[in-house]
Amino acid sequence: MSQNPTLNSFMCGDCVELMNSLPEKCIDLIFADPPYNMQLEGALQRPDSTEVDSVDDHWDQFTSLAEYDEFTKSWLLAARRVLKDSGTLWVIGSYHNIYRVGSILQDIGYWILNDVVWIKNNPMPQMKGVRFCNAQETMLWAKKSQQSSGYTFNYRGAKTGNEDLQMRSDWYFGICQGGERIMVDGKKAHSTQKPEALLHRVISTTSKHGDLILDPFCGSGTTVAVATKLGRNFITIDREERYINIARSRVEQIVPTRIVSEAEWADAPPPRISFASVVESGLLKAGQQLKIKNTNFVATIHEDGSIESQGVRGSIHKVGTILLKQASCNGWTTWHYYDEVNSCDRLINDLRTKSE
């Protein structure tokens, strides 16, 4: 019997059973940080014989790859059942498990949108010196099926926040440490706590304010902590009550940040664009002249968005750099055009938000 999901709830028990108790198609976004099946044999030691605080928890131990595969298929099927047709799923892993997870994802119908590489600025060193230092983890972002449509991807916001450049699939964040690391009795609360910055990017780019996010492997509660900060609702599951208690305590201390509504974002100035777009939109025209204030430099605009002055043709930045004999030049804040409406010279930078 399916039960209606309670928003912002912590559920203790088997994630497959509890996901199957939820209604079908009720979840907007899933972020899953499952066991990696690290397959460690004994404790890891540093060269000085001290022991490394590695992932040796019982929940990461499986008797065989076949057992791990069956576990993976079970929770992915349960997750797919509760995911809305417009929803998406993220799953993170290392080289130990992510290729098996990806294969199973595809076998049961998910359609992978991206593989995103989390590159760690401060990875744990390779203690034995017998292989390369593992400095990355991989996240797979998938929709429910190839035919699924309408999923959330805040492309415009991600690009604008990334200095008007497309957000790439290589993400650089440090591992969780310092004050962000949750400690209990002087020890790590969870061996694989993820940094909040990583979840902030996932949640802000692939969900909307008020969406319902599911984390079937709660751990230290990073997903629900960030979801709360960003004004999303959540359901989180863990089979160990101590992790549920840690996550609940973490969330209780959070004051959500101010959320900018979709309407406010829609009314915000559009992203600034290229000089060629200014010409293409007719705000400036081929043959029109630009000048650098307090100099004798005058340039003519060409139809392709290049400009030409004193035999030099190129971008607004390149021509300005050469004429002014500088190491670099921001053409937007260097060149002026004549504003016939107001009968004055204005920076071409004023036109950037008018030509989308």
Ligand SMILES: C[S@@+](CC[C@H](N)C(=O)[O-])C[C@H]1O[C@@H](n2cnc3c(N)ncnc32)[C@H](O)[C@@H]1O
Given for the second form:
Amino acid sequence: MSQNPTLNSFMCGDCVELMNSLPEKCIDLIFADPPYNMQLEGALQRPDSTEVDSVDDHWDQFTSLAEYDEFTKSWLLAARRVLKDSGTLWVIGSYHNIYRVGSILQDIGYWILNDVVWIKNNPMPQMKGVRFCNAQETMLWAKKSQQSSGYTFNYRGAKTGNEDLQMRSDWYFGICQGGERIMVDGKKAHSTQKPEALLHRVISTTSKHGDLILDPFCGSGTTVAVATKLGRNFITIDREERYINIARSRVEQIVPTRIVSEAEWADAPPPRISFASVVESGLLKAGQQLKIKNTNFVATIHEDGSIESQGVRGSIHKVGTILLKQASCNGWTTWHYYDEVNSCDRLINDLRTKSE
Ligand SMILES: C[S@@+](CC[C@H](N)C(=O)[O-])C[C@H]1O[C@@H](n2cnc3c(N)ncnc32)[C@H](O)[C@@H]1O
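Go ahead and give the structure of the form predicted together with this ligand, now that the form predicted on its own is out.
In what comes next, the whole complex appears, and the chain from above leads the way.
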């Protein structure tokens, strides 16, 4: 088994077998758009009897829900093996499959971070008029386990790009159409080509430049096309050679976006928030203790955001200054709290972005 996966490679074959041939823990981000098992029986027709271009491909056919579940479990396990401990996985699906996928991924240890709803600006109408027009798909974003930490979430970038408002989990994008839709001999090259804008948001918010992204269900190559544009590396897999060929020629035509240094964010000062707002938002609670590492100094938090230690009460900065007998002290980078989820001490400074 090779230890270094080949970057920017297209692999043709079954994704479970091919993921199992990759080294363990080599992938930063997985985006998976698996078969939805849409269970369409017979051609769909419009009221004027013309046929609707629906997803009836053989790769979307399963004989039973049990067979679909078995397939889902096997690819999710293979994906988990290749994912770094700090990596995350996205799976997109519809009501046909996403509940089953979500339940299986929880059963095998993944920890769901979000269920992002892609609301389609231009959904396909409900032809038979027997139920509501289905206007959304769901994307589950998960880390490897409840305990895993250090995953990439470009919180500040997402917020800044969203008019300084926290990015929410309802995303509005149109379905893939017009010039973006790849056609071969006048027909859609792939029945489920996803819009690039959707992948742009996924990749830019949850990966870094130079990361290795895996798409085990390549199709027309939307994930790898956007990954290339955004300066990420990729590995992609599809059972069908014709799709791999379409994706490869799509990527060959891409001019990567100019990469802006990550350091521009790292250098930016942390948000100026008060310690009181950390207590108000419940990230730390009155009565909880803070400590200064490598000393015996321990302080108790009050409900107004002041702290108290050895009969001294004041701000995190003032109490730190007095205890350490220094001219000044930055309380944010001095005091630690106990992070129960990850069973470790953390600087209170880490909470500054969380309470924004
Ligand atoms: C929903 S489509 C992906 C569409 C893609 N996201 C796009 O934007 O074009 C799923 C793809 O998975 C492939 N596929 C299905 N089962 C597979 C398997 N076991 N291993 C590898 N590829 C598979 C199909 O050939 C199909 O192209």
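These figures come from a predicted structure and were not determined experimentally. Positions refer to the first chain, counted from 1. Superpose the two forms; the largest set of C-alphas matching within 1.5 Å is the rigid core.
K.L.:
Does residue 279 count as moved between these two forms, where moved means a C-alpha shift of 2 angstroms or more after fitting the rigid core?
P.N.:
Comparing forms between these two forms, the residue 279 CA shifts at least 2 Å.
K.L.:
Using a rigid core alignment, state whether the CA of residue 10 is displaced by 2 Å or more between these two forms.
P.N.:
Residue 10 C-alpha, core-superposed: shift of less than 2 Å.
K.L.:
Does residue 70 shift between these two forms by 2 angstroms or more at the C-alpha, the core having been superposed?
P.N.:
It does not reach a 2 Å shift.
K.L.:
Can you give the CA shift of residue 332 between these two forms, in Å, with the two forms fit on their core?
P.N.:
Looking at the C-alpha of residue 332 between these two forms, the offset is 28.7 Å.
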